[in-house]
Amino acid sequence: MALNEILARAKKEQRAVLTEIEAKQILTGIGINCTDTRLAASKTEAVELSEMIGYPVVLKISSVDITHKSDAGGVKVNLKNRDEVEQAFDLIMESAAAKFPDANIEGVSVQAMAKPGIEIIMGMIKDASFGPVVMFGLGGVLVEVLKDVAFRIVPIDKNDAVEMIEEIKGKKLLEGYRGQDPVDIACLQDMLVKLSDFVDQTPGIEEIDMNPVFAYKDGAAVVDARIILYQ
């Protein structure tokens, strides 16, 4: 789907925040690589769109009223087979409507189950005094305990991705630490660079988020994302 049709619906719904389809399905029109993500309105569809995929998969609760998947019970991993994702359907949406009982659920999203990479946050948030300004830092839990996170006000070129790469304290894990694979440092620039254009050519976006991005050796996927649009 386009990224005007996106917004269009988004607007005529009178919402902000959009799906993590939808958030995917922009940042893979603008070039950035996301890890192939349906909607399952029904446990038969998720069954079909796992088959379709490929096992493993995850399964996601869809609903724009519930932020912090996790914390619904809302995320079900490495699910191998049918009977798994049957079972897991029916986990995450009796826990999502038991914990946000006003929440409207669309269903849940169905994506192949990445491989693991070092987990990386990219992003975009409104500061009240400069405007957009983009994030790049260590992802998943990461984040939150250790704040390691470069900023740059948009928009930026590849000097500044640079830049910020090199900025964070953890960069030797993507340098390759104790035997791991160095990360594929030249994707994470052009990955951040597309989404600063992207930020500084599309106005109405608040904020962005990316958490986590895997990177691997030779490339990097976008596992979650988040878009909030400007009300």
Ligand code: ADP
The other form holds:
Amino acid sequence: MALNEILARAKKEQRAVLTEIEAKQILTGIGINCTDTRLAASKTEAVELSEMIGYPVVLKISSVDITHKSDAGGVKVNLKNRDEVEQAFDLIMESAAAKFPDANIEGVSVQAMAKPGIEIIMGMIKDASFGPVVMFGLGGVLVEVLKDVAFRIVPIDKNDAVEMIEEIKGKKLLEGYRGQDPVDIACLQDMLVKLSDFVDQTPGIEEIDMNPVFAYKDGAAVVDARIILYQ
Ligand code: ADP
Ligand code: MG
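Form predicted on its own done; form predicted in complex with adenosine-5'-diphosphate now:
Zooming out: every chain and molecule, the one shown earlier first.
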């Protein structure tokens, strides 16, 4: 679905939070690579989509009322066959119903299982004084414990993106630490500029959170995404 359609639908439904599926559709539309992610409204559909996408797959709860999916028992990774998908579907639905009894659940998202990479976070927040700023950092434990992130005011250009990535304390992890392959830093720079251009040109976006992004030797994939609209 195109950006305008997604924004119009959210507005009509008076909701500020887009689903992961919607967020990834928007990001894909601006040229940012996201894992192939589709909505299944039933267990049968979840199996059909898994077979279309190809195993292993990931199933996640899809609800505008549940933003932290893992907390709801709503993420099952590395599902290798039909049985595992069916079981995961039931477990996710049971857990979501128990933890968020009032949530409006549209189904599950079925997505390609991304191969492991270096975990990155990228996003946009609105600063009270500076307005929209883009953010780049190392993901996982590093961001939680060390808050190793860099910020720049929107709009940014290629040089700003280069500097942001240079600024990260854990930059060595991106450069091929202990015999690992270096990651595709040019791809990450390009993603930051695309993100900034999008935010700059699209009014009404309050926050964007890509967490995690897996960075690879060649390219990168957004594995989870969240977009919040201004209301
Ligand atoms: P949450 O809403 O809890 O942040 P995520 O979508 O980030 O849920 O999923 C939790 C974790 O599961 C991720 O941090 C990542 O490690 C793993 N994961 C999620 N989606 C995928 C995927 N498509 N491929 C591989 N791993 C994934
Ligand atoms: Mg996440």
